[in-house]
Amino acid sequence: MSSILIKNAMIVTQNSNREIKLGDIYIDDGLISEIAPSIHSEAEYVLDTKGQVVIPGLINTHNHISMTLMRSLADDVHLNEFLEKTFAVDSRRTRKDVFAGSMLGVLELIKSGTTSFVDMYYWEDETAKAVTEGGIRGFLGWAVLDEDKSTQKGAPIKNAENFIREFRKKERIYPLPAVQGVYAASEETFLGAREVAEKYNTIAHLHLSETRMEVYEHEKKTGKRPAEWLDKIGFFYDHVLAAHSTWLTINEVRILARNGVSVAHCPTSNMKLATGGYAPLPEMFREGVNVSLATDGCASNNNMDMLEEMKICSLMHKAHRWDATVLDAQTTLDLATINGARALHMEDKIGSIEEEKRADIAVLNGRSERMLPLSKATAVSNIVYSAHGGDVLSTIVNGKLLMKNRQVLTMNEKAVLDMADERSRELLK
């Protein structure tokens, strides 16, 4: 594995003290081996990052990455029409479509500084191929739901377990079960997914309380709101990652906290679909729920730019609470880095720039027109409120340089774009 020396950096470490350091980073054998004011060791690659900002690789904790091919398919319509349009196209998808969409998605993630993502879909073995080629980290959730509600061949839980068994020892691939939601999965299915997650020591992912209809219909059916019901049946524990979690009562927030459940907050997707409500982040913070950040898929967001997502996240909550202090820049950056690592139980390996951690790093152009003036005092605010994905110059995952000065080194960008364009035209005919 190659060595990399990053010189003259402004390092936003995201360590426990949230230190910002000026100096060098030495990467060897996939690890950050040294951070110091000046390092003179030889390295295979030397990146002079003077005037640039070095941050931990961003962590996107909820996605449907292959749905890049469905970008802008169902914009500006009510939720029911959105679902009708996306389901109609989804039912025609082939393995080639999932692979092409995943390749396009991995390319977008690399170019916008995301180094780890959590996915939820079927045919995750096709997405795993894209992760392998691109070089990022994929926490790949095979979609689990009741057999009578699924278009998968075979039993979804068995499919998920087979996928986990086949891919769990592959480099940078973390396979897991991902339950569609209470509207598509019975108690038996939820507990089956938890059993698989515990058996293979993975996280268990799900959609939770994304829409008002989901909550009210489940309450009519069971007498309990989704989070209350999942607590009652024994699904929740500290390896659960719940996407959205928008329509929650304070009692449900406390249920999540008590069980150690993490939340993947998807502000842009929730606003774009106008499902109403705002995830109660201040209450989650107060009760001790670990909250991370996510874009959701491109059908309901249109891009996977986590830098843009941070700004939208912070401003949404400020506006909703009529309080400019409610979600500050530092807290928002935490959601996209170290909190994401905690949600994945990887906080000892990724999420911050510290010695002996994996070298998952993004380098931003501190000299762009959006990022100046830049100082240690303004760096975090500039990252959250000013930067976007196009400001990412270089991306490193596991000590490997995936992109250098906007040139992706692990993928043929033109070939990926051509394949995605061809498959999307065929799919959307």
Second form
There are 2 protein chains.
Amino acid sequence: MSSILIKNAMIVTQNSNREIKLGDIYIDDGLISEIAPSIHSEAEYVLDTKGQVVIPGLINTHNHISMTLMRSLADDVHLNEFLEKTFAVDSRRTRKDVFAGSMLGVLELIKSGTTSFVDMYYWEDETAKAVTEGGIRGFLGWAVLDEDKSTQKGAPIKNAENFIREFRKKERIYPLPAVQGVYAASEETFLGAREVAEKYNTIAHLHLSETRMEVYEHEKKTGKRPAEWLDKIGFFYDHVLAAHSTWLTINEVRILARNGVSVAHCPTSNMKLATGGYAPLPEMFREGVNVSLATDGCASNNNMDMLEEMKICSLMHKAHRWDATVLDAQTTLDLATINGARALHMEDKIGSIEEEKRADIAVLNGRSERMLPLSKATAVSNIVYSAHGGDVLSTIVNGKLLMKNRQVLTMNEKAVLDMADERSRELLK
Amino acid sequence: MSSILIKNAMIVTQNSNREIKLGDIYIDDGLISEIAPSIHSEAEYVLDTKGQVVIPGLINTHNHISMTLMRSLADDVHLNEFLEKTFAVDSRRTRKDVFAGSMLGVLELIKSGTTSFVDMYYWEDETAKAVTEGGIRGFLGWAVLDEDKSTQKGAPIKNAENFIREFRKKERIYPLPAVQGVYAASEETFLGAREVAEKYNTIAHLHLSETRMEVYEHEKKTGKRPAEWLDKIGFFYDHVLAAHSTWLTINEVRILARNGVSVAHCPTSNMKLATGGYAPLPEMFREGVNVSLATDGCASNNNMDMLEEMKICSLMHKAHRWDATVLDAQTTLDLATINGARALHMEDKIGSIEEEKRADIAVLNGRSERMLPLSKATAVSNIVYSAHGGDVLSTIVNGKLLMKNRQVLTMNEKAVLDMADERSRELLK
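Go ahead and give the structure of the form predicted together with a further copy of the same chain, now that the form predicted on its own is out.
Complete assembly follows, chain above in first position.
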């Protein structure tokens, strides 16, 4: 494990006082060991970040990372056609495609300053290989659904448990069960997933109330809306991370709050698929629900740029509420950092730049034409409303430098692009 | 004037058939002289664009470019507070600040592939200097408003005319009158601006129906909504370019269509200021209004990235209409290219890549982690939904290479950033 000294930084700490500090950061053995105005210790790597902005690595809490290969495959169509198109390709996918798509995705995450992501897919062992190679943190959710609705070989819940058992001791891999949603999973499946999550002390991920159809169909079938039903059957508890959560009543928001369920909010995906819902974030905040931010997969976004996602998130809510004060820049940055850590029950380890936390850090170019004027007063706004993934110069995960001045050190970029190119030609022909 | 040969490109032509061609482009004496599968002529510069995507230079039809120095100055506040904050700084601004802000802005435009922009401000002669230095096309609107509401020295309409007279023969400078809006300009002022525009054959620019307050106050005063009133007094004609145009009735949309008025749509600015309106683009298309795209100034955006703006534009309308098919990728790219050219009455010269047109071109990196898979089928979606300004490698205006592989050739980037930094510290202290 190498030591890194970051010099002369503007540090957006995201600590409990949301302090912005000017100074140095010493990283040793994967940890942030010291933050001070000036540090003179020797280090293996020294990054002079004068004029740069150092932020906690971004946390993307809902993704289907291998779907990078389906980028721009099914745009501008109604949801049913979107599902048809993506399922048609999906049914032709091989393990190689999942690996190639995951490699492309991990590369994109590193290059845009994301250091942790939550995934939902099958063959997550292929995605785990890409995570291991790239060096980021992967919270890898093996898709769980009823066996009769699954295309997986074997029972999904068993596959998930096998995956978790095999991968849970590996570095930076956090395997977990991820339930497709109420339209594809019975009470038994949901409770089985919870049991596995509790047994191995993982997060339990799911798609929740993304579309009206999902809500109304479930209500017709069970007499309850999805969140009400999941509460009743006893699925919800404080390790549940619910993606989307757009079509919720205030009663359902309170159910999430009462159970300590976190939300993975996906504004771009919801807007692009025109699912009509706007997740009720102001009400979630008021009721005490922890909300994090996510890009969703590349078939519905079409990238995984969390800097762009923050801007779109804030804009969407401001426009929808006719209120420029909602989702202010600081709140929006919180969603993408410390709230993400909280959703993963890693708040003591990641999500902010503080001594004794793991060193998951993104360094942004503060001396660019998009980031001036730069001061403590404008830094957070510039990050949220002006920066994009290309402004990230360096990415550090667990104290290891994954990208330095836009050069990815852990992956052969050309090989990753070539493989993605080749597999996509095969897959989409 | 130098010759440039672009080799092995994927060319998103934006011609009338919206063809995507594979091949070479020969640029000579400022013009696109040949597009063919393979060109072997000698050229001063040869750009091998294998794996890259060549698009018409983007056209940003509403801006206050020198406000880059006010980036992130007044975020997350209600509109009245926004205006108070920006006006307070504005009243302290000097010519030097307008120049420094314009230089920073021109740099940002070049680096994000924008080759033409429409501006509205005073001291546009300072902005003209930045445009001349940077080498892009500036459609520079001198702000016109009633003399008793103006802080300009002298009568705004006279200042505008003097500016137009002095600058209209200069290369790539298109001076024009830009009326602040119905809240700041009388019938006489509006008609004076039209007279000047007609006299010098320029565009007449204005802010139209951005906020409800503007509409209701004007209706209270005159009995007519702004667009109805501007129609009645005879301001509208086919050289008018109306920014925002959000709070319009279908009757007003028809008024714009009947008069051949073009719209400069500013989705990010409208969302961020939460002015509540969603410009009725589907109705504008149906009625035959030409709609172009714009970022507005950096106080309300907070950047001028037209690639980002396209995505936000499409997302906003899809979400608002609960319809994923509106503002599809191709339509959205049209707003930012050929429709912009039409709004400027330059459709025969810019806005598409066709022989005999001026060579205004942006080259995007198609071999990046955000742009794969890349094919004729995905190119436009990738541009609109995944690319950002940082993906632009090279920018050409009027046959001149302004940026090559992210290196700006016409401006001293460090000096521009230093000047902006210094002036903003002075201005904002």
